[in-house]
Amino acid sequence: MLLKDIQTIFHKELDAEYGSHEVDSFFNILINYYLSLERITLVLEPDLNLTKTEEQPLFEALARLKNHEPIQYIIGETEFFGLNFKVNQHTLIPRPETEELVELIINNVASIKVEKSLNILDVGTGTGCIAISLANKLPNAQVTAIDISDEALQIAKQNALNNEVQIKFIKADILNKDDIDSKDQKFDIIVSNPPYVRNLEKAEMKKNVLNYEPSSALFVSDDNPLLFYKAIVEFTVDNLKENGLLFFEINQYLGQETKGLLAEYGFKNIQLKKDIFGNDRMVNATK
């Protein structure tokens, strides 16, 4: 079948659900991943004919897209902060808003007086996207990353290897501080993008998120939505250096509540920042 005819089928099957522009993006990603073809191929070789073997993964991907499976899970990878990351159903898909969190940290590093190296802790690392991006951009940093999921840590370790950075990975539950042995180490920076979506907000979410991404990394109860934030803040009491920095990605509806929690524990210079979509998305503060 002609490549352009397969593209037409993608639009016919998917445009109503995703829109023409996004379907074009899906198709370009898939032909690049499976066939090493660039989007310009459709213009330069309008009569390019694919074999049955070449067609098969495209039509398999089409069926999965019709079921709302994220394109990142279909190809098993995504890009974050200019780096390639493996992803699967055990890890959240890294998002552009989290790239902004990483950039915020990098921009604030100059404000910390570091004698030898910078000690950073990433709580709930998932794919490792925050920890690995920071290690890549801050060569003097010693980065530790924790997660409760064995499967997520396995992916994160592979991502660290693929991106040629050294990360200390620990299986730990931040809700159980005894899990984390850091008696001899204090951190200059602690960062987290913990679960923060309340169950009442599920109605706002798309099927590709609800049906495929790990719910334990997304959702918290309606009556205790700051559960993980409070646990992390309590952890900082003994484990974040004086004048150290704390960075959170947050629920856009709970910005003031998150600021209030930090103020309650004596944090200074508490700043609430918006993401590229104009939503309250990040909080940073100084111990």
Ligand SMILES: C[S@@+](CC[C@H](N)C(=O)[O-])C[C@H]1O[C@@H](n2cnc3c(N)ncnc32)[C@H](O)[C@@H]1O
The other form holds:
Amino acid sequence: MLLKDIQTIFHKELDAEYGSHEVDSFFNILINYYLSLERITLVLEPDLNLTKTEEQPLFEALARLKNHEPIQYIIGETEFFGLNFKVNQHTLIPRPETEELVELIINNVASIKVEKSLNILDVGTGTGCIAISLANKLPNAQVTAIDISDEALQIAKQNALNNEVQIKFIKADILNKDDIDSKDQKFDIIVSNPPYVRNLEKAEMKKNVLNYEPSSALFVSDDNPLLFYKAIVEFTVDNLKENGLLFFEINQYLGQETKGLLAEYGFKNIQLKKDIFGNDRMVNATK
Ligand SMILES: C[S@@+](CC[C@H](N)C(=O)[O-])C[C@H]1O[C@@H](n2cnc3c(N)ncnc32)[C@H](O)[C@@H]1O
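I've shown you the form predicted on its own. Could you give me the structure of the form predicted in complex with the ligand?
Let us now look at the entire complex, which starts with that chain.
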């Protein structure tokens, strides 16, 4: 079948759900991933004829997209902060908002007095996107990353290897004090993008997130939505250095509550920041 005819089928089958612009973007990602074709091929060689074997993964992907599966899970990878990350159903797909959190940390690093190396802890690392991007951009950083999920840690370790950075990965439950009792070191920076979506917010979420992304990475109960933030803030009491920095990605509806929690624990310079979409999305503070 001709490449352009397959593209037409994609539009016919998917435009109503995703819109034509996004379907073009899916198609370009897929032909690049499966056939190593650039988007310009569609313009330069519209009559390019694909064999049955070449067509097959495109039609398989089409069926999965119709079922609302995220394109990142279909091809098994995504880009974050200019780096390539493997993803699967056990890991949250890294979001652009989280790239902004990494940027915020990098912009604030200069304000820290560092003795030898910069000790950073990432809580709930998932694919490792935050930890690995920081290690990549901050060569003098010693980065530790924890997650409760063995499967996520497996992907994160592979991502660290692929991106040629050294991270100390630890399986630990941030809600269990015995698990995270760190005797040996204090951190200059603690960062986390923990689960923060309340069950009541499910109504406003899309099927591709609800049906495919791990709920253990996303959801918290309606009556205790700051559970993870509280546990991490308590962890900072013994494990973040004086004048060390804390960075959180947050639930856009709970900015004031998160600030209040940090104030309660005596943090200074508490700042609430918006993401590119204009939503309250990050809080950072100094111990
Ligand atoms: C919102 S995802 C963030 C993933 C990644 N850091 C990112 O920004 O894309 C939250 C992560 O926290 C992990 N997590 C959930 N409960 C945890 C717990 N009790 N202790 C440690 N990690 C936990 C999940 O497995 C998941 O990888």
